[in-house]
Structure formats: C-alpha cells, structure tokens
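Below sits a lone chain in structure tokens, taken as the form predicted alone.
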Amino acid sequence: MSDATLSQKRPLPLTILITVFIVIWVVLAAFPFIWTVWGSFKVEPDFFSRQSWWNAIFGTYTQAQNDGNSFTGDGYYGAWVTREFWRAAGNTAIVTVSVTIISLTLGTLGGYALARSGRGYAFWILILALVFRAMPHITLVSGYLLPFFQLNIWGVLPTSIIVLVAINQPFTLWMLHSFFLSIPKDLDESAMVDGCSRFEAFRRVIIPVMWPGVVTTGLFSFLLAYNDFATTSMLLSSDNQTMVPKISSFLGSVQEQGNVMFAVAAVVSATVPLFILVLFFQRQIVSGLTAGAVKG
C-alpha cells in the first residue's frame, strides 16, 4: 500500500498532529546549529549579550565595530589564520582517514573469518571484543601512556591512530560480522566452484554485495575518530592537535584568556563537513543499516 493511500485513509486530525510534531521536531533539532552559524558572523558582545538577545539578531555591536556591517568574518579569520586551525583540520583528516581505512581492513577480514568459521572460539572472540568495547576509553588511553613515553613517541599522530583503532576495532568487528552473517554461504561456495580462491571470493563476490554495510561501518568509524576528544587531547601535543581539542583550547584556561568567537567559528567549520558527508552517503547508510537486519 502506497504512502498516498495511507495518507488518504488517515484521519485529518491525526495527519495535522503528525505534521505539527515533525515540524516542531525539525525546528528544535536544527535551531541550535542554525543559531550557531548565525552567531559565528557576529562579535562576542552581540552573540553572548546579556542585555537583549535581539543584539545577536541585528548585530548592534557588530555594526559599531565594522562600519555598519551586521556581519563579520573575524571569528573565522582568527580561528583559521591567527590560531592556525587549518593545522588541526589537516591533522584531523590524517587521523580519521587512517583510522577508518585500518579499522575497515581489519574489520572486514576479521568479520568475514568469524562469520564463516564454524569453530566455537569465534563466539568467545566476539565476546572478548564486546568486553573491550565496553571499557571506558580513558582507561585504555591511560594504559598506553607509559609505553608511549618510554618509546618517546608521545604527542605524534600515529599514537592517537593506534589507540583509536584499538578502541574502534571491536565495533567494526561486530558490525561487519553481522553483515557477513546476512550473506548466504552459497555465494562463497559458488564462487569457489567457479575457480575462485577463498580470498578472491571474498574480494570479488562478497564485498560488492555488502558494500552498503562497509560504507555504514566506515562512516561510524570516521565519526568516532573525527569527534574524539579524550584520546586525542591526552595523546597529542599542542602542535599536533585535532579539531576538537583545538576548539577546546580556544575557550582558554586559567593561565590563558580564550576567544569564544574563534571557538564558535571553528565549531561551524568542523560541523559542515559532517553534513556533507552524511548527505553524500545517505543511501548507502540506509541500505547498510537495514541490510544487517535481514537474514538470507
């Protein structure tokens, strides 16, 4: 039955109620980001005005400081140029891409092996991975600190990549294992009957079938590394910070005065790529999330 037929049979009051609920939900969900984007082009006395929130809309102080212009890009210039936020963006790209590629490579091979293995130890490996995943991230990070200090490799990007892969690997293993279980073993056997080796069957037949699952798992792995704060803030030096710890540094500390508008502009800059990424892969994400739930 089509959506049009269902909407025709649905009572009008219920249709109005659902529409109002969806509109309210969208407004509540989108308003914080829209407000932040708007405020990123204002000066701090406007966006954080205690006198009236109308200052944030009309830019009273922004006009006074910018020859009548209600908008300013000083926050973005200060973040990207003065405080070199571009370095943090580059470090974030290196860390997230590396973590995603390594996690997917190990996860696809390990998930496929466990899904096709008939041995009892496969179950216990997954349980061990689940226990490892349930541990607080800060506990895992603290365990790596001493070896990194002894080897004199603390503060560089590979250290955070190693730890983030270790944190993320149980998740990718479980996700991809469930996707592999949804693919019939007949595909593997048919490919091997046609002359493929086990790895060729995996690469040429299985991976194309479950590609939406790989994309979905890869996106979640990307987001984990992209949004991480605890691991990167503890393992990276100030010169090698990723975007999230760098944004936190804009807020200042007891010893150093911060610039809140730099942080606001950096937050917008860090969030926009995520919207683009999700919009670009939305079909694969939906297909991947539903594929693992369908058996056979």
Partner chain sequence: MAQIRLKNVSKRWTNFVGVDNFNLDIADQEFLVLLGPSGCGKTTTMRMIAGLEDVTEGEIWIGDRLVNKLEPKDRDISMVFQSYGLYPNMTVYENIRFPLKVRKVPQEQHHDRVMAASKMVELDDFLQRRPAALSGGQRQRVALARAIVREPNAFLMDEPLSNLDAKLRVSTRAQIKNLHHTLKRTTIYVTHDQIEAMTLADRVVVMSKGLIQQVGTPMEIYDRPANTFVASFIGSPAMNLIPGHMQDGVFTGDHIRVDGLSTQVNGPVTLGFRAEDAVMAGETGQIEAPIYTVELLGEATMISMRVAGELVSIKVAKDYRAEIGDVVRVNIAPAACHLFDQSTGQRIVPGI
Given for the second form:
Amino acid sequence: MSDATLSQKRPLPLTILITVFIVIWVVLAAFPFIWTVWGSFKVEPDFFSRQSWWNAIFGTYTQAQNDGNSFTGDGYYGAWVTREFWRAAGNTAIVTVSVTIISLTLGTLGGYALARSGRGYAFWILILALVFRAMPHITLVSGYLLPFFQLNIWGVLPTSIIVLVAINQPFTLWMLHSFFLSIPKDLDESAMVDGCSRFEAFRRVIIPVMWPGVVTTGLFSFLLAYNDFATTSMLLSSDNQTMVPKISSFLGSVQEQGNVMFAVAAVVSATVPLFILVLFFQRQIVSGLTAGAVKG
Amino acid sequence: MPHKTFFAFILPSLIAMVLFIALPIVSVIVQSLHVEHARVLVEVESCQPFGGCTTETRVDTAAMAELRAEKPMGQFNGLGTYLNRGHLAVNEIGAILASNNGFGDIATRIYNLPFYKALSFTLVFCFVVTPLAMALGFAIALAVNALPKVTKGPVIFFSLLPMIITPLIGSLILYWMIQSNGIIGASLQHLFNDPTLSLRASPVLTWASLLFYGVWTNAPFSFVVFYAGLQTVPGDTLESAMIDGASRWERIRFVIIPHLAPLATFVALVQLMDNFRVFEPIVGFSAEANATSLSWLIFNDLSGDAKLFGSAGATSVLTIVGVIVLLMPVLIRTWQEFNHKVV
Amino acid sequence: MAQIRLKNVSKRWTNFVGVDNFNLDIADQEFLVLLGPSGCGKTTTMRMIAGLEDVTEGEIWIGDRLVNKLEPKDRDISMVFQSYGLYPNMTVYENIRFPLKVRKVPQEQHHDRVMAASKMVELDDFLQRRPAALSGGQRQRVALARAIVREPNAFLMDEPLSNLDAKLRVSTRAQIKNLHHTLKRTTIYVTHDQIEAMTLADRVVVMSKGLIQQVGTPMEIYDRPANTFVASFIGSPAMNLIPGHMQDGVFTGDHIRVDGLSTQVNGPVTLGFRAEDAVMAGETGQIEAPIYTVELLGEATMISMRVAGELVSIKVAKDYRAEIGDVVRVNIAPAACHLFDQSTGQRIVPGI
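Other form of same protein, the form predicted in complex with its partner chain, not the form predicted alone:
All chains and molecules follow, beginning with the one already shown.
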C-alpha cells in the first residue's frame, strides 16, 4: 500500500484524530513503565502517596529522608543485596538460557522434519501440538507435582528447565515448521543428490541458512521461560526461585515490613532485560508474531 | 522423507511433549479421581497429677505418613471430587433450582459457588478482552500505518511493551498505579471527590480493572499482526476501489477488513487460548476476593501446605475440557479441510 | 555408463495417482525429454529416478543396479532444479565444489575440476560471488556446473529453463545441447515446453495424467501423434482437430468436406491437420468459412476460422491480406490428414 499517495490526500481532521489516538495509546502503553521506573528511585511515602502524586515526581519524602537528594537507590540495595535478588536473577539466567538452547535444538530438528515430511502423521503431530499449546500451564503443573515429589526431583532448576522446554515445544515446533517451509525444498534436495544423507544435508546446507528463523523463535522461547510464573512458582523450592516467583514471594513479606519499594525495585530490575530485548530485536519479534499468522 | 528419518528427527521433541505434556494430562486425570486420605485419628489419654484424665483426639502422624507412602495418590474417590461443592456442585445446584426466588436469585447463588465464580470470570475475561483487544489493535494498526515513516519505529517499540512484559510484573505495575495511594487511584479519588473510592473494594471495579489490564496487554499482539497484514493489502485492489469511488471508510470496510479476516481468525484463536488461562493478573492485583479464574483455583489448591491434588486435578480436567470445547470449531474445520484435501 | 530402466513404476498417494505403470528403457548417452502439462507426473517420475520420492510399485534400474531402496546420494546421478537450489551461504566456487567435498573426492583434484566445469558454462568471472549477486541465467549456469563437476552416470534436469526470460532460454538451451554432446551422459530432461522437447531430445516421452501417451523421436511425435492429446500438445500452433463424420472416404462436418481419405474408416471421427499443411484454394475448397481473425507473424500470416465449432488455424503466405468476415476456401492434401477415434482419441491407422 503506497502511504505516500494516500497520506497526501488525507483531510486535516483525520490526521489530527490519528495523531491524538496514537499519542493516547503510546502514553497508555509506555507511561506505566516510565512512572514505575521513576518511582523506584523514591521512598515509599512518595511513590505510594495518599496526599498528592506530585510527591512522587518531586520526591518530597525522599529528600527529607535522604539528605536533600531526591533520588535513592535504597529499594535496589534492599532487593538485590538485603533480600538477595541477585540469586534469583542468576537462576533466571540459567533457566532462560538453558530453556532457549534446548528448545531450539529439539525444535529445529522436529520443525525441519515436520516441514519436509508432508505425510498425514506430520499433519496430526502439528494439530496435537496446537492442542497442547492451548493447555493452561497450571493444569500441567498439577500433573507434575505429585510424580516429581515421588521421584524426588521437585524444587531444582533442571526439572523446571526440562518442563519449560516441553511446554515450549508445541510453539517452537509450529514456528520453526513454518519457517522451514519458507526455505526452498530444492536446497536440501540438491544437497542430497550431490551426495549428502538427510542429516548431512540438514547440517551442511540448512543450518547455515536457518539462523534468522532460529533467532526469532529463540526470542519467543526466551520470553516464555522468562515470563513464566505458573510453572516456576510451583516447581522451584524457595532457594532456587527465579525472578518472577521471587517477586511474588517478596510481595507477601515486604508489604508487612513496609518494604514495598524492594518489590518495586525488583520489578523494575526484571523489566530491564525485556526493554533491551525489544530495543534490539524489535524487527524479529514483529516478524515472528506475524510469521505464524501469515503462513499458518 | 522416509518414516525412519522423520522419526529420528522429531523423536527428541516428541518424547519431551509426551513425557511432560501428555503424561501429566493422564496424571491429572488419575489424580482427579482420588482424594486425600482421611485423617487417621487416635485417642490419647493424658493424665495430670491433679486434674484427672482427659481424652484427646489427635492426628496420628506416623500412621498418616505410612498411608501416604503406601498410596501417594490418596484414596479412590471416583467422580466424587468433580461433583462436590468446590467443583460442579451438583447437589447445591439441585437445591438452588429446587427452591429459589427467581432467576436473579439462581444466578447469584450459583455465582457464589467457587467453581462457577471462577468459570464466569474466566469466560467473561476471554470473551470481553479478546474482541476489545482486537478492535483496539486494529485501530492502532490503521493509525500507525498512516503515520510518517520516522515515527513508526518508536511507536511500535512502545506498543510492544505491554505485550512483552511478564504478566505478573505488568499487572503489578498497573496495580500499584491504581491502588488508592497510587497515581491513578489517588487521582480518581480526587476526581470523584470520594476518599473511600477504591478499585479493589467493589467487585465491579475489580473486574473492570482486570479487563482493562487484559485489553492493555493483548492489544499489541493484534496490532502487530494486523499491521503486518496491512502491508500485504494488494495496492491494485485499493487503487481500483478508489477509482470505483469508494470512500476511505468503504475501502476499509470492503477491501482491508476482508483481506485481514483470515488473520483475525488466527488472532482470535491465539488470544482466546491465552486468555482462557488468565491467572497472573489475579495474583498481581490481589483480586482473589472479587475475581478468580480456573487457573487461579488450581494454583490455590496446590499452593499452601495442604496440597489438594485431587481437587486441583478435577479443576484441571474441567479446564482442559473447556480448552477442547474452545478449540472444537478449529479442530472440526481442520479435520474437514484435511479430509477434503485428501479426497 | 548407464542405461536407466523403469519397470511398471507407479506412484500413488492416499487416493491420488501421480504416475501409473510407467515402463521405459533409456539408452546410455540418450537425451530423453519428459514432456507434459503441469501435474502430468513428469516431475514425479524424475524425482523417483533421483530417489527424492518413494516408488509405490515397480522397479528402477540404473546401470545394473536396482536403486529403489538407495538414497539419492548413492545413485550417482546429478540434478538441476527448477529454482536451482544453490546454497546461498557459499560462493559460486564453493557451490560447484560442494559435490566433490561431500563425496570425499581427493582434495587435490577439486580445483581443477571446479575450474573445468566453470569454464564449460562460462562462469570464470563470477567464482567468488554469492548466488544472491547473480542474475537468473548465471545462477542457472552455476547449477549446471555443479551438476557436471562430478561426472555422474546421469543428469536429471527439472525444467531448468522455466525461470529464464525468452532470449536467455534459447541460448541456454543451445548450451545444454552442446554440453550433452561433449559429456556424453544419459540425460533426462523434464519440461512442459514442446519447443525445448523438440530441439533437445533424442526421444520424447509425452505424458498426461500419470500415463505415457507416446514415446518417440521428435519427428515421429510431430508427424504421427498417437492420439489427440499429443496432437494438440505438440507443434505451434497445435494441430487443428475437427469433429465430423467419415463415410466412403469422405470426411464431412460443418463448413468442411474432405475427400480422398481411407475408405476403411466409417463413422464419427476427429480429423487432424497442421496449419502449414493447408493451402488456399480457388473456386471451391474443402473448407469454406468466414475469417475469424488474421494474425501477422512476420515470416507468415495466420488466419483462423470456425469449422465445426472449433477454431481452425491456417498458415498462409506472409503477404496474404484479407478482412475479418471474408470467406476463404482452403484445401488439405489427404496425405496430411490424421484420423482419430472420436471417443478414445486414439490415432486410427487405416488397414489395421
């Protein structure tokens, strides 16, 4: 669609309407984050102020408690050092990285097979994956708990990792399947005629050209592992918690002790990686979201 | 591709899915048919030098532990858990239907049963948030498409945030703002001049804020998909519509919307699936007093010291049935298409 | 050295027949063209020979080996794909070298063989480029070079010219013909373009709906089409086919009456003749009909008219001029006429 020709003819009121609408939406989308990031450097009476939210902007109480300085890192110190949030951050790093790598390894192999098979059973595996994809994670968790207690593997990181990988598989398979469909079949077939077995063709010819799709899928695997609350909060013991369940368990305890700002600081800390992710991978995220839609 | 190669490639993935998705579903079904052991009680007589003897009833921990070790599932309960008050509540509904003061009374009393309360919120969330988010997303997509190129990037960046954010964290951020001492909550009190106004206190306002959160976090996905769809609208068709004299609105109505219709089905499907498992915002908003969802019920049964596996299992099975009902139209259509393709 | 034999080869999917009972012996060093419209099973046949598609039934022999169960890599063939299948991450040089590398050809031979192949298809100036930086014709030549570098038993080519523009198609066609002459390998070539088939082939196999319609040299197929399908598929323009009735050696139909034909054939038939076999007549013609359209081709003029409900094309001298609607009279020599059974479409050979 050629926007140039269309936009030239747009009447002024419509342009104003569009602009106002977009401004409202961007504020709606971005303001909560900006506000919370800003507020995380204040003390609690400022950020949660009954009198006036101007306190949060000027940091009235923060100045009073902090020798006239209107910013404070107390929340961050409390969360990261006092309450050992770094431990949770480390766990999150281990879990997300492992989940992403394992999911992609299994997913590329499976997705490639599904894209190249074209048989009836490949189709049904995809449909089954769609049904699995729809299962609320917590229903699966209620199936894990008892066996995991019995096997004595509850509470540790590897268990969570493998569970998240499995939960992730249906989505990964779908996405990589549709990505591999976009790689011409001629490529691996000519490799096979040239003297490769199927696996060699995959390794020598497909792997070098599959990275864009793998990166996109990897982003979503990462997000799923990073954002998960249902699985990790039920499957990890309190020592091994990742960031999101840790924040949730913060909530109960810090609120009683008047340390809500610890939670706010932790929340902001956990948001930062996501910001960076969107900043650098915006295009891949957008293309990943649409790949399934346009093709599938 | 020969069968052998195919399965060699897909086996790891298949094993993971069977072990950690298919088997747990079976495990959930088995669990739901069992119930925790009844407590083994023993009478203990304790005599004190001057007070005489009293008999006390205590839980026999040793016997319980032995029983648990023997049958970790608990005892077989058949469909008992499904029918009890915490789930389908067959008897209670029978009683309500037998004696009531009209339709409103039936509705209120059924709503007060925990399973139906959760079910009604889950369904309302699904079927209110999905269309609203899609409409909002479509509007944003149209508007962004009309923007000059320079501003598109940043707008898309900010638009992605509500979707990409961890659900629990996103709901916490909003919750802190709408609390009575947060910026929005306080402003609203000020605006309506009502210092007792609290979004948490009334069920209606709690629902409204949860639904708002739902639309906020779901709209970006529809936006991105529809925006990408807009890029593929055939220019020829749009231009011939312009030559045929279609107005701006008519072009949207007769060219763009039909072109995006298949995408809309996809978006609706994905969002219905995701919204059906709504859970984190209830935790984030601490809204369980006024709004619960099926996922939250399961979570609630499992957290806490007494892990009610039977109860959680039954709710899980009912939830899975719900998912399958939700997916049924898609599955039936796929099935038909598949058969059609072969014939 | 390889002759290729296909014995009763069939390919069936759940309830769709791709190739039905295909029997053919391909001689060593022969250039065989599989010709047919899309979906006729020609590509499937080639893919079965290559091992990219399972054979449902029957046997495929390459040389003296039954290859049904062999992987593509073990069949010692090479193939040029319709969209070339070049490896986008490798340079042209690496692309051509790839088959040598994976087949563990001794390292020291690689360079010479790559250079020899690239010389043959005139790619020397592009060896360090990647496929994305090449034009369609150059990519096509890389695919050819990659196929010939290994000197396999047989070449398979799947519509290798269909993605090129018309001019390039002619020159590449000549190059392929020349390569075949130089390398002397069995070549199987799939196309839907009858001119490619006529110009390249030693023998042509015309296929339709999974069945072989006719096997023969280009001239046999052109001069004696086995049925109406082949007749209407070969030649440009295709053979005129007119439904009508035979009685005592005379074919009659709407606007047409041809005599002097075989007296042994009676009843409803389809009469076929080629546009160039018709000649303008004087007072009376076997065909008398108003002109539907006149097309100037340059080297000749094509006029067409409606005869017995069919549009019939006739090639006349390039200076012929007439208006649409003028009545023309045309004669056809009986020897140039082909007769086909009206219900089966098969050629009727008088006297049998």
